[in-house]
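A lone chain, given as structure tokens: the form predicted alone.
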Amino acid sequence: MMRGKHIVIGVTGGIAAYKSVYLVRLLQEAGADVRVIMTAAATRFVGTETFAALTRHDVAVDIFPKSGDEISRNWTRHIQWGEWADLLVVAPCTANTLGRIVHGITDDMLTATILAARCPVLLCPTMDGEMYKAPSTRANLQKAADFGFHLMAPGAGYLASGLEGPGRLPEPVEIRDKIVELLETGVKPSRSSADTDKPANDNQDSMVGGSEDSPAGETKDNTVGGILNSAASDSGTGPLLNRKVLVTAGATREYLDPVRFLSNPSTGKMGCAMAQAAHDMGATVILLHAAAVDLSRLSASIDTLTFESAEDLFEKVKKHSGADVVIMTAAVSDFRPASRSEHKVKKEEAPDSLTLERTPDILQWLGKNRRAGQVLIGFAMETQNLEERAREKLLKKNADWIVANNLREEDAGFAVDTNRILLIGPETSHHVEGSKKSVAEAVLRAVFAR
């Protein structure tokens, strides 16, 4: 997806600086010719050998080599690799570099390429919470996007002094996709000399304000607006800041002996969805999924905790049922077999028939004895009638609200990456479809618009 592309990758010093080396190779495994600098505090985390041996390149610190020969050589280094670049990337981006760069500070090889670079700059600003909410942080990241710089929002979460709070470095798959969606729309440089007369913000309309994907006004979490208040000590990382969301994801499995049992093809893309929505939203989110979930996707500062049957998830939802925010999006085997055996029952030896039992209902369980403000959103999947059944399980679950689709609808169901859902409530109903990633935040969005 990015073959023949040349990304610069810029490492600073935080703590956070051993996941760029988990992004060099993925931005290499993409097909994609990749460059580090770093500075001079950077390799105290993590050596120069290391990214020069997986990118076969020199890595560069300095703006002038030390030996002679090297200055004569390479004094302009820094002007070759920013015309080279397609794109240039710094993370983690510290407070200290993130405050140079909007100030045009260049003593250092990072700082001078980025105000050599022809190509778009894309910054993950990563510290602690407290720095990341300090005034001047807002407002070297408010100069920033006013530049045209791309910056992408940090997760929240435990932090490497011990606290809470944003400034998390986002995942390196999290920010190889936001490189992706950068390469494929075809952003404009962040400073272009043929811009220089015009707002910077002309031509960054992904940066600030709303899109044709939201309401005028309505920011995402990676734009300047989203990202300015997530520092902001008083509004934090969205929505959901401070909020502690459980959601389940994937397929129960019912056994009839230790290898064959009753189950459904889930794969609980969908759930994994909601958790990271959630997680972007500011929440404190627990996954409780089936074992064969992919969680590669997934932010690694989600709690997650496997489950097999449906007697199984439903102990584990009961001992963190205390969540402000519970989402039931796991497809929980309604029928399990009445009797399971111990041994692998033989072929000659089965019944000719098996009894079955019901599993408990979990939905309506959560429904009967969820406390005062809790938010319970359940799942329902239907092949006809999807309105009708949806709003009575809404009402028999006692539930807030029921994502319903439709089994026989294309690119909806299990196992696709995208979904077609009506979302129901007790006075309102939303069509919503795109990508699985797309519909979380569009539910969440509608969940908690007031």
Ligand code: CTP
Given for the second form:
Amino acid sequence: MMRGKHIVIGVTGGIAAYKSVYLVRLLQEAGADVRVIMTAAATRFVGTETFAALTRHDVAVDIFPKSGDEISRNWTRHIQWGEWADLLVVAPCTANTLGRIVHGITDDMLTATILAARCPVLLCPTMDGEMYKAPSTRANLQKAADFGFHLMAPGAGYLASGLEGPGRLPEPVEIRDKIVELLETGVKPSRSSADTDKPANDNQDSMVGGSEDSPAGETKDNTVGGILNSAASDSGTGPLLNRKVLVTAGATREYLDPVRFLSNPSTGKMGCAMAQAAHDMGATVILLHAAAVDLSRLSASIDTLTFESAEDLFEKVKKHSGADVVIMTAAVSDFRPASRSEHKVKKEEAPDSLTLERTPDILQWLGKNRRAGQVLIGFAMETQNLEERAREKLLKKNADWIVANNLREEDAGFAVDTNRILLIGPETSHHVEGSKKSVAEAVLRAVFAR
Ligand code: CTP
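For comparison with the form predicted alone, would you give the structure of this protein in the form predicted in complex with ligand CTP?
Up next: the whole complex, starting with the chain shown before.
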């Protein structure tokens, strides 16, 4: 995957520095030649020897080598390493290093190399939740975004401080996947402002054209920019800034009695991906979800509320139907038992057949009662005639967009982490496939590119 690629990993002084050791191993396993630069603070968490032994390269910390001999040979090491790298990754990237990078302060080997590097730079901001949300960090993330650095949004959850919130370094595997994505898509050089100073052909190897599979006709780099905004989303950036977005996720349950229900296999993964993508684009998100949906990877600032039946979901959707955007990802049962027994029905007393009645069609109600300017995105689960049936739903439900999945396709539909969808608008349609996360981001980019 990465054979022959040169990757410089910058490690800064946070408890997550230990994860960088695993990251180095993963990159080497994928065939990359890895060098490590540590800040002085990082060496308090992990020893330089660990990385030196793994990478079989010197680990750089100081910008100036120590002995006289080395100085004459090596004082431009930050320039050489910057030239050597195909990609530079700072993981973890503390608030302090982030601040130094975006203000051009080059008081150590890492920040000097980043300033000198011509390759793309991926920053993985990692810090305590409150530090992450602090105005100075938010402004620095925005600056990093403006300068064209690639950003990987931190995870939310329990932090080393004992507090909970956004700020965790993503798992090494996730960072490795992100690196693969950046290398495979041939990302643009990170710092667009520096491009004007370079000979034109300097950029050629690493440029991508307009990406054909990008529904909005945007470049892959903008795709990354969307993700980049995700890191800064608490900082109030992105195309959905100040927009209220309502998302529904998971399967409804229609109980026959206290222990039996009609439902479907939806796990709510796609709905969560839509909620996270909207949040990452700056939206204020409320997620209505089935109780069984796994919310552990969602940003802490997404508001969540559970639902059970279609009727329950309908009532909750109505309460929040003033949102600027409604995304109906939930797999809503179309039928419910006409009656529900208060007590568990003994099998001897069970009827031979069930009488069903229709549940409310929530998306159709939204389509009829929409307010001006509201954007309605529905989903469609089909097993045949995908486009035709999804187009019918678009019209029947008066939605703006339908995200259609074919349940018969591999790597798509219920419970898996990937999806293959056809995004259908009144005039256009786009095929998108990939992880549910990337599909969700692509859908929102396509919809809000207009
Ligand atoms: N939907 C809804 N209320 C329902 C059924 C579905 O709001 N009672 C929404 C879903 O959340 C989805 C869209 O309508 O966004 C299409 O759902 P789908 O199950 O594919 O289609 P149905 O309208 O239920 O039609 P059918 O089952 O006949 O294909």
